[in-house]
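We begin with a single chain expressed as structure tokens, specifically the form predicted on its own.
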Amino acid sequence: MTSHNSDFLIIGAGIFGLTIANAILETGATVKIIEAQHVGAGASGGILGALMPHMPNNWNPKKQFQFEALRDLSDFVATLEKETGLATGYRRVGRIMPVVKNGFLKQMQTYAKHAQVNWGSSYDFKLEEMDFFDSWLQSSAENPLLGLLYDTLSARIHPKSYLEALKRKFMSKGGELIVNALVTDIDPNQNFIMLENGEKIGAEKIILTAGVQSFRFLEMLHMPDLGGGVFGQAIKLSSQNDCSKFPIIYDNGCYIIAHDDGTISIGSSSVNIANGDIDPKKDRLLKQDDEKQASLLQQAKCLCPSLESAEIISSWSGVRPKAWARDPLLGYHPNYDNLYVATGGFKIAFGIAHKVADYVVHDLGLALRNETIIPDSFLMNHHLNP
């Protein structure tokens, strides 16, 4: 039996799926989302929630659209926090980087240049001494700081918080979220897709945002293999003192987040993967890599020496959705008008995902607001065309 009683269904309840729900359920439409565990259960489940720009030099309209979307979360935040009673974890806490060779140092005080002219006046990107973050970060015999590069346009939320402030935006506006249904196959020419358990749901307009999922549905729908997966860990600790106003550290790929709730998150390790290695129903590996995750906490604490009595409270390994064309991916299925994708946010997602929403809900045609101007490479026929 098929039911069509939704004008839209979404499959996968990450954060481009909550947040392009309730984008539509502002038109007036109907949305249905359909999720295989539970909110946030793959890659956007994760514990780092670093909200941080690309570097300011080599300025396009990648770099562009990231900046607004940064510039304007707090706002949406904002009004989605007053909306649901709920807090999110979002502050604006900049981030610090340290600075050990010559040459680094010199091309900071480029970048910084660049920051002045296409940041603008109201966001810093600039050097700073050691002791301008004595409190938080270290310095270390055998890698003496020559500086630490400062911007006060990064800042964190906390992943689980925003998602449950989505969801229960969802719910309030009629939004219908079924869980634990795992999609096994989707019918474009009839518009429905397939349980596991036998049900076939259906809707005018189906859009996946799976996740790493979304690749493996792509290929079963006959377009080539446009992504994959990357694997990382994440630790959280417990922390003796209140670190929440102190900015995000960022070094060689290690992460180190102090949240409102007196938890610090390290991340994260980053592992390309075979789609044929993910579990289709968890979209993760197996197990975790010990290894590299006690090889990550022993470089956080090197950054940062004052985690050394810091207790493990918790870890996450998921896999993230990246598009080997590396943006994320947006559009209509080339042979089919009523199949809509949007995946692929690696490391981006929760930035960008509110101004992402309001593209597509343009680009389905059910504008409310203001046009959105999207990058090219994050369309479906760069992808398709890189």
Ligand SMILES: Cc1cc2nc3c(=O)[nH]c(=O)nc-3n(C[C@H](O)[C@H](O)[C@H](O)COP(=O)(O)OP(=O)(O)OC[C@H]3O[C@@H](n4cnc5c(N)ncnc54)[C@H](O)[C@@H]3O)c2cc1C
Given for the second form:
Amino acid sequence: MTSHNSDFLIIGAGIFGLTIANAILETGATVKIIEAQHVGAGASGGILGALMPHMPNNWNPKKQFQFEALRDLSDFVATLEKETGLATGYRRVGRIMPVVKNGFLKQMQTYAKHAQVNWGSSYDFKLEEMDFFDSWLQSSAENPLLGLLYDTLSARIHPKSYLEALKRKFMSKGGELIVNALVTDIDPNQNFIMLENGEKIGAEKIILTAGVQSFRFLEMLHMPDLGGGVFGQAIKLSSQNDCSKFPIIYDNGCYIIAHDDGTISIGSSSVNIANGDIDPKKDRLLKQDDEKQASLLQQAKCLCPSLESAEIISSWSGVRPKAWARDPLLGYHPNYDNLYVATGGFKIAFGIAHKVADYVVHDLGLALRNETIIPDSFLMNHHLNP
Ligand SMILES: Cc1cc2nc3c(=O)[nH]c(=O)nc-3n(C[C@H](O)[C@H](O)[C@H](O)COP(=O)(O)OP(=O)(O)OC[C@H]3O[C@@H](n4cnc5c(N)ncnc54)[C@H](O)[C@@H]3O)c2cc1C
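Switch over from the form predicted on its own to the form predicted together with the ligand, please.
Shown next: the complete complex, the earlier chain at its head.
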């Protein structure tokens, strides 16, 4: 039996699915989310939550979009926290990057000038000699610190808490969430999706926010191969001290993020994986690589000697959705005006999802006016003709 009882049906309850679902509900339309496992079962259920800007040089529409999204996220989460009574673990803590090479020092001095122009006067990107961080950061005889690059735009959020707040808002506004329901097929001709148990569920429009699985669905719907996954691992450590106000530390692909709950997250490894290797049911259970995890931990301890005694509480892995054209992928399937796709958040999804959702609502024809300027490189057309 097929029931067409909601305006929108969203496949996948990750950060993209939930933010878009809430933004649609606010317009008065009805929304149902169908999720294979549970909220945050995909890449969004992680432990890092870094909200870090792109470098302020070579400014382009994508950097402008991300800058505005990061700037506005504090207000977005403050409203969400007020509405739901749940904390998201958001804090604009800033980020420090140790500078050990002269070349990098010169580059950063130039970038600081770009930041003044492109970020405006509210956020700094500056070189500091910050005694405060001495015990946090390593400065060895071989690699003496030439300085610290400090930006005050970066923030962090607790991914699971953020999702929980978005879920609570969705439920309280009348949204319907169906979990443990694996979508096996989408029929955009007849506006329904098919579940593993044979049930069909219809809606006026279907929105595909199934993370890395979205690319597989698009191929099933006769589109070219537009993206894949990047497997990543992260580790959560205990901490003896309250480091929750400390900035993110970032160096050479390794981030150290102290959260409000007293834990410290370390990320992340990156390994490209072919679509064929992704289990449609359990993509985050791909085999963990213990060696990669150990080298990540080693890198973090070198950067930050005070982590030496910290114990591993847990480790986590997931698959980031990445379009081959690199940027997020938003827009209608070229052959169906009732099937919309939003995926490809790759490494920046948490910082931009709320602004992506604003744009999607407008693109779906639900918003009266739209002030969100979307970079062309995010649009379906660009991905089809990069
Ligand atoms: C190790 C690691 C570290 C990261 N660190 C950060 C970071 O610090 N900051 C940041 O912004 N981003 C980070 N990311 C990236 C970020 O997590 C992802 O870009 C983001 O979570 C993608 O969100 P999504 O909603 O598009 O997909 P997902 O979160 O993967 O959600 C897709 C959902 O769809 C469901 N689904 C899939 N197939 C089906 C189906 N057939 N039927 C029904 N449901 C289905 C899945 O179960 C899942 O819940 C990291 C990723 C990893 C792996």
